[in-house]
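One chain comes next, on its own, written as structure tokens: the form predicted alone.
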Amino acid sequence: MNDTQKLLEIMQNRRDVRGHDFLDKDISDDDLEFILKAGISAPSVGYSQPWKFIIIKDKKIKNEIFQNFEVENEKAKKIFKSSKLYPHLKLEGIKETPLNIAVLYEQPKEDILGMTTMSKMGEYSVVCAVQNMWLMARTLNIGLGWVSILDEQKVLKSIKAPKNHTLIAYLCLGYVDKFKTEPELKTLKWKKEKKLDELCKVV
């Protein structure tokens, strides 16, 4: 197999992992460096790197925004009220990792390169830096799993996170055994895959 063929293999086995499926093992400092040396080795607007990452390991911190996410996710469950699915799905592994990572961008005190128009992409950005950091951890049998249901500035309140600051990614990080074949919510028919050619217009 080619680099090439190799890298689009890991691009397709990415999984948003889930609590149900980490392994109780420590993270090792050497494959926490390389997933955080993959992050800021993302592309950022006008050369700005606005990521900062603030690593979790406290217990009373995690079990702070589990809480979070358990009050967000009752609002959920009511917009998805008309799911049976939904109550069922385990969303987050926030307490089952060894370690959290909050994601966040440091909004611009001055006039980026890039940003004047579009004023988003120092957040895309920062996106882009999670998704070297999801990729590099699958290279590492590193599950992470993405937690969207929290409460903005709740969660920026636990971390202690410095002033003018945003969070962009919640993350969970920890060892697995293996990870599934295709996306958890494309087996359990949540969606239906979207096809290159449903994606694509050429103009």
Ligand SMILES: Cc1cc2nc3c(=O)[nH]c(=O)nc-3n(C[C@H](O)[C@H](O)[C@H](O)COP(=O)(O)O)c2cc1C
Second form
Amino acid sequence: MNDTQKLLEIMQNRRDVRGHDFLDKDISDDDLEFILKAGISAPSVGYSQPWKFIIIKDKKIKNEIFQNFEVENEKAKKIFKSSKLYPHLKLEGIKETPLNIAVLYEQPKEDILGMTTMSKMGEYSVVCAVQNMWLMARTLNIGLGWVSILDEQKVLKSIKAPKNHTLIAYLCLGYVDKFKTEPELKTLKWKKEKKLDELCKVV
Ligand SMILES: Cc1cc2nc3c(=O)[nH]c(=O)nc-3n(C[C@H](O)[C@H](O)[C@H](O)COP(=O)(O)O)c2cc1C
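The structure above corresponds to the form predicted alone; please provide the structure of the form predicted in complex with the ligand.
The next block holds the full complex; its first chain is the one shown before.
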């Protein structure tokens, strides 16, 4: 298999992994380093490298974040009240995973090349780092789940984030012995897969 096929296969086999699928095993320091190195290899606007990673192992902090999720998910349940499925979805793995990582964006103190017109490019750069981490985790048989049903300000307080930082992603990571072959929300018929020809237009 050549590099192109290998890379596409890793991308297509990456999954968002939720709390019912993790093994009870700590993530090794070497594997964590691979994931963080993947993160900081991402492209960033004006080479600003505006990312920070807060690694959360402390059970008390995880419990606080889980409570934050529960409050926000109750609000979400009301929004999706017509769905029989929503209340049964497992949408996080905060307590089931040995490691959570909050990926933060450090707001720049100076002008950034490339951000003078489009101000969201710094945040988008941090999302590039998250995607690199997700793909690297996949190669290490580490499942990663992105949790976004959280009150950002409360998360920042719980993790004692430095000033001038915002939350881009809250990630839950743990080893798994298998990955699902397609997105869970596709399997459960929450959403249909969009095909390439509906998504592209030549002008
Ligand atoms: C920005 C972002 C936020 C997400 N937030 C959540 C979340 O709060 N809970 C959850 O279960 N999945 C979350 N996901 C995972 C998506 O549901 C998942 O990526 C999608 O269903 C496709 O599945 P796959 O990642 O396994 O291919 C999030 C994904 C992204 C990119």
